[in-house]
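To begin, one chain is listed below as structure tokens, in the form predicted alone.
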Amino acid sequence: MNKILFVDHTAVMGGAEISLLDLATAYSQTSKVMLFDDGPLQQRLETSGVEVATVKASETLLNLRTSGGLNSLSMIPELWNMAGAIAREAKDYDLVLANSQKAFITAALSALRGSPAICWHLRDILTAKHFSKVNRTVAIFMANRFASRVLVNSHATGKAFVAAGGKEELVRVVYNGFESERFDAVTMEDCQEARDRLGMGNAPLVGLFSRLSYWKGQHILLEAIRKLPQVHAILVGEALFGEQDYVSELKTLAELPELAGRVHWLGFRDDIPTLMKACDIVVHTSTEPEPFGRVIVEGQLAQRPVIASAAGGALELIEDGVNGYLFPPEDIISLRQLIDKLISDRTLAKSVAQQGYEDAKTNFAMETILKSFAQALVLD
């Protein structure tokens, strides 16, 4: 087994940092982590009996946006010291993982400075939409230059960094693993209490898991249930990236007497598997290309029935009528029709979501994702 430095620039627990959090506790005995921040994420790791290192950033680099352009060329000595604590740190390892853009520039600098091999856990598509060019550039040149692999949790995310200049020979795809138990775990009294305490009944109920913001596309499932007066819908999420203008507006809308008391704010939440299983149709709305999709797997985990936005890695996880559905992304009659479609025939439903659910555990078990993850960084 791999000794392997992993290393995140973020504390805060999103998609993934779950899955670097699962790769790290299945090697916590030969690894380390290495955050940028404190945070959650070093909590969770270390309850899971991982080895956690923080080496503080600034909060200009902690807050750096990836589509900040030329801005972000002014934190090269910032990056270059953070670098040489990388490389202190990897000397005892066989390789550094990064698992974000900002952790893999970082670590790609460490290579100048003495560190192992270098790979990138790229986990994003990268594209202007929320890359800017300089960062693209300079990650592209980075990845060619000084990454041995770089794993991608997608074809779709894979051919996104070939098409912007990256060498296909690097790339190995990865999936997200999951652990099915969690999601079996949860009881029909669970969910019972669940929506209990929602004050909503046997009213149909459709999910969005995913963090507050526009290119996540909750406005699209609130468009959609406007005119469908009898489905109730909660959003679990917060907004993490400045986006409290989105969360507003999303307020505002929510409140329109068409929708209002059908729209449940829960926050960010531990429960997942309950929730979810609370409700009739868990829902992926993104309105850009998503590098996976992990709450679509979830939702088939679930067994419940997913509708997705046919774009990125939702094409690779669900085919169309069989274990879920696709829609073309921000098209909200499509969404609408297809939500009144499950509620209204639930012997559908039901079929659909047992497919997803068998798909999903025999693609994503945690067993066959680790064997793929540990083939994968083979080196040359």
Second form
Amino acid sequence: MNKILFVDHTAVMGGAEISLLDLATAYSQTSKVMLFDDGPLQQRLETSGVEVATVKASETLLNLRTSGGLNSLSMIPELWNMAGAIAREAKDYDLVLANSQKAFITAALSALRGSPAICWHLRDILTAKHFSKVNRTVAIFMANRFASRVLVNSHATGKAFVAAGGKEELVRVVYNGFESERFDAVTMEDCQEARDRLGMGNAPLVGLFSRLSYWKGQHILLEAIRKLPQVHAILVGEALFGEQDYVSELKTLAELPELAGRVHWLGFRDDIPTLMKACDIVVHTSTEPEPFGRVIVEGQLAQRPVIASAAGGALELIEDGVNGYLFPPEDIISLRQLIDKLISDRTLAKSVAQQGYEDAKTNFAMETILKSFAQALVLD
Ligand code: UDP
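With the form predicted alone done, generate the form predicted in complex with ligand UDP in the same format.
Shown next: the complete complex, the earlier chain at its head.
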């Protein structure tokens, strides 16, 4: 088993960090995680028996936006110091695996300061929407020059890396893995209790499980159910990286007379399997291509019909009409029609959900994914 120094710049629990937690837990006997900040991930790792080293970066570095331009270059002196810290932490490990773009740039620089092999677990689609040109150019240059491997969380992520100039031979696809047992363990009583707490009786319930952010498209769901007066929605997640203006807009939308009382704000939750199973439908509404889309697989494992926005990794997870449904990104009317159809035709909803469950269990079992992860890190 490889001795891995995992590195992440953030300790906030986004999808990338949840996946890191799974991988680092599986490698806890031989590996360690270095974080640039403290936060919930640190405690979660330690509780799972993973050794953690936190080397705090400045607020300026932590808050630097990947969409920012040349001002990123002003961070070079600090990045150089952090690279030194990675090289020191990495001396007893076989390889450094960076879990985020900031972590990767820093890890790549640490190669100049004596680090072992550097690999990048790329979990973002490198497009102009989220990453400035400077940012993409630097990341691709560093990957081509210093990375021994680029693990990508979907073919879509891999294609975008290559389209931006990344070397194809570096790329290995490693999907996220899931423990279906967490979903199977949820009882009918747990679901009923979760619904009772919402105080919405037996009304149809649609769930969206994502941080509150414009590109995650919570507004698309609210617009879709605006004209489905019997349907309630739960929004599970909070604004992890700012975006308070978007949250205010969403709240204003939810207070419109047509929606009032039907939108339930649950904040960030740890009981995702129960909440998904309490829903009739799980939706994914990203306005931009999703690199992977953990919530899609989780919805399938919860045995609920999933409707996802047809772009990026979602196209690798859902076969339309077979194990879930796809709708064109931002197409409110199509989403509304699909919700309506699945609520009216429970037999159809059940059969699609069942196929989704079987496919997710086969394709994304943690054990299988851990094998592909290990294989991807065999460096020639
Ligand atoms: N999630 C969670 N609590 C919440 C909302 C979301 O634990 O309140 C989890 C969700 O179950 C999923 C992850 O956060 O595992 C989000 O991953 P995804 O790939 O969907 O999106 P990302 O955050 O990586 O953009």
